[in-house]
Amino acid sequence: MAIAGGGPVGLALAALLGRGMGDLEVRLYEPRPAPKWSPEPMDLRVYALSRASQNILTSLGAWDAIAEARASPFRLMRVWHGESHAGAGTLTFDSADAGEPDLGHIVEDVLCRDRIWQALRDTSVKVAFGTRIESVETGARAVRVATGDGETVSASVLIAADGSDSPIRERLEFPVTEFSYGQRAVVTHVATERSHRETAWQRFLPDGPLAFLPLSDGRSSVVWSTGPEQAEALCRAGEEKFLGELQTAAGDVPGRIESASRRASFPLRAIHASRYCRPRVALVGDAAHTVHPLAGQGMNLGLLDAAVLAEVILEALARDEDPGDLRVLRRYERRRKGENLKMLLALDGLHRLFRLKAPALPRLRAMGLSAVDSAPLLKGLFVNEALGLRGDLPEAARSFR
C-alpha cells in the first residue's frame, strides 16, 4: 500500500493502517524533509481541531504528545456582524452548554506532523521523506509507482493525500470542480492587551471574515480573509501600519493589539473531486476537497477521510477482500463524499451570504445570528457538527472519552 503525501492526513492514515494490522506493508512518500517541531518560533499554520480529530489522534497514539507540547483549548466561540460583539447580531457557542470541556484545540501544523511521525515509529510503516512520486501506472491487480530516487514499488492501493494541488490527482485526471473566492487569507500571531480567555472570535466584515484564535502562549492567531490587493498591502505594510489596520477591523474585542509576528497569505478557493476513487487509487483530504477556512473545518474533514478509509481497508483485508478493488474503495467514497460536499456547500453559502451588499442585508444577517443565539436546540446542533460528533463516524473518531 502506498501513500503520497506526509501532511497530517497522510501520516494519520499511515499510522491507522500500521496500527490496525501489523503485517500490512505501508509506504509513505513525502517531498518535504521530516517534520521537526521546535517551541520557537510558533508555526504560522494552525488548525482548529475538533473532538473527532482529537479522538482520531488519540487512537493512533499522538494526541497526548501533542497536548503536552502545545495545544490551546477554546471553550467559547463568539461570532458577530456589525460594530459591537455585545449587542444584536452576535452568536455565542459555549462548551459548557453542550456538556463538553471545550469546543476544540488550536494546534500547529508542524507539531501535528511531528508527533504523528513519532507515533509512526512504533509501526512497520516505511516513510520516505524528501522523496516524490514521479510516475503512476495502474493495472488490473496492482498500481506501480516510481519515485525520484529511482525506486519502483508495486502496491494494491495508492492513496493521494498530497494536498489541494495534488500531483497524483492531476496525473490521473480525476475530474474536479474548482472555483476561486477572489480572496486571500492573511495569517499572523498577535499579542493583545486583553486575554483571549480561551475564546475564538470571528467578525464578518464586508470583504470577508476576521478570526482571532487563542494560542497557548497568550497570543492569538489571526486569519483575515480579504481581497487580493488588500492582502498584499497588509503583508507589505510596516508593523505600525498593519497593527492600525487590524485594530480598526477587530474593534475593541482584543483591546490594544500590541505586536504581530511575521505575516503570510494564501489564496482561498473551493475544490471538490466528482470521484474520490477509481480502481487502485483513492483521494483523501485536500486532494479530494478544499473548503473555505471560515469555520476551520478543512483538517477535520481530512482526518475523518483518513479514519474512514483506514477502517474500510482494514475491514476488507479482514474479510480477505482486495482493498484496491473499486467496490471496496467506493465504500469509503459513499461514507465521505456526501458529508464533505454538505460542509463545502454550507460554508460556501455562508461566505456568499455575508458578502452580499444589498442595503437591507446587514440588518437581516444580524437578526439571523441573534435568532440562532436564542435557539438552544439549534445551537446544540451546530456545536455537535463543529465537534465532529454527528453522522457516520468511524470507530477511531468515537473512541476517546
Ligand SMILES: Cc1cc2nc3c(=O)[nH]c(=O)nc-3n(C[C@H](O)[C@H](O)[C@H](O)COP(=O)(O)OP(=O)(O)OC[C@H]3O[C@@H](n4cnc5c(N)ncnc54)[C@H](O)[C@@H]3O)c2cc1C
The other form holds:
Amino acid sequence: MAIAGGGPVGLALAALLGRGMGDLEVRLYEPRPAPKWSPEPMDLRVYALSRASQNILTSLGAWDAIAEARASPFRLMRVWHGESHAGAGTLTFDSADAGEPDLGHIVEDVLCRDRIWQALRDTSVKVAFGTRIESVETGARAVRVATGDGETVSASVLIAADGSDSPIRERLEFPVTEFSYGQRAVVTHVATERSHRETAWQRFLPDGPLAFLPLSDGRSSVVWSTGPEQAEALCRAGEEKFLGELQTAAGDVPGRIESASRRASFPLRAIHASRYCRPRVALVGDAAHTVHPLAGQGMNLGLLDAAVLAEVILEALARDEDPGDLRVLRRYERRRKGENLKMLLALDGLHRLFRLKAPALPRLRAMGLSAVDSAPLLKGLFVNEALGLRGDLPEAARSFR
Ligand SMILES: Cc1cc2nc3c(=O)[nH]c(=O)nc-3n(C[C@H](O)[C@H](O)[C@H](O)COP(=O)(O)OP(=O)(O)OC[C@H]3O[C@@H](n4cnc5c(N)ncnc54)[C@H](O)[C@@H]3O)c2cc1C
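Got the form predicted on its own; any chance of the form predicted in complex with the ligand too?
Every chain and every other molecule in the complex is listed next, the one we just looked at coming first.
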C-alpha cells in the first residue's frame, strides 16, 4: 500500500493503517523533511480541531503527546456581524450547553504532524521524507509508482493525500469542480489587551470573515479573509499600520491589539472531486476537497476521510478482499463524499450570504443570528456539528467516554 503526502491527513491515515495491519506493508512518501516541532516560534498555521478529530488522534496514539506539548481548548464560539458582539445579531455556542468540557482545541500544524510521526515509529509503516512521487501507472492487479529517488514500487492501492493541488489527482485526470473565492486568508498571532476567554471569535465583515482563535500563551491566532489586494497590502504593511487596520476590523472585542507576529496569506478556493476513487487509487483530505476556512473544517473533514478509509481497508483485508478493488474503495467514497460536499456547500452558502450587498440584508442577517441564538434545539445541532460527532462516524472518531 502506498500513500502520497505526509501532511496531517496522509500521516494520520498511515498511522491508523499501521496500527491495524500488523506486518502488512505501507509506504508513505513526502517531499518535505520530517516534521520537527519546537516551542518557539509558534507555528503560524493552526487548526481548530473538533472532538471527532481529537478522538481520531487519540486512536492513533498522538493526542496525549499533542496536548502535553501545546493545545488550547476553546469553550465558547461567538459569531457576530454588526458593530458590537454584545448586541443583537450575535450567536454564541457554549460547550457547557452540550455537557462538554470544550468545543475543540487549537493546535499547530507542525506539532500535529510531528506527534503523528512519533506515533508512526511504533508501527511497521515505512516513511520516506524528502521523496516525491513522480509518476503513477495503474494496472489491473497493482499500481506502480516511481519516486524522485528513482525507486519504483508496486502496491495494491495508492492513496493520494497530496494536498489541494494534488499532482496525482491531476495526473490521473480525476474530474473536479473548482472555483476561487477571489480572496486570501491573512494569518498572524496577536497579543491583545483583553483575554480571549477561551473563546473562538468570528466577525463577518463585508469583505469576508475575521476570526480570533485562542492560543495557550494568551495570544490569539488571527485568520482574516479578504480581497487579494488588501491581503497583500496587509502582509506588506509596517506593524503600526497593520495593527491599526486590524483594530478597526476587530472592533471592541480584543481591546487594544498590542503586537503581531510574522504574517502570511493563503489563497482561498473550493475544490471538490466528483469521484474519490478509481481502481487502485483513492483521494483523501484536501486532494479530494478543499473548503473555505471560515468554520475551520478542512483538516477535520480530512481526518474523518482518513479514519473511514482505514476502517474500510482494514475490514476488506480481514475478509480477504483486495483493498484496491473499486468495490472496496467505493465503500469509502459512499461514506465520505456526501458529508464533505454538504459541508463545502454550507460553508460556501454562509460565505455568500454574508458578502451579499443589499440594503435590507444586514438587518435580516442580524435577525437570523439572533433567531438561532434563542433556539436551543437548533443550537444543539450546530454544537454537535462543531464537535464533529454526528453522521456515519468511523469507530476511531467516536468518544472514548
Ligand atoms: C488559512 C487557513 C486556515 C485553516 N484553518 C483550519 C482549521 O482551523 N481547522 C481545520 O480543520 N482546517 C483548517 N484549514 C484547512 C487545512 O489547512 C487543510 O484542510 C489541511 O492542511 C489538509 O491536510 P492534507 O494533509 O490533506 O493536505 P496538506 O497539508 O496540503 O498536505 C499535502 C502533502 O502532500 C505533499 N505532496 C505534494 N505533492 C506530492 C507528491 N507528488 N508526492 C508525495 N507527496 C506530495 C506535500 O508536501 C504536503 O506535505 C485551514 C486552511 C487555511 C488555508
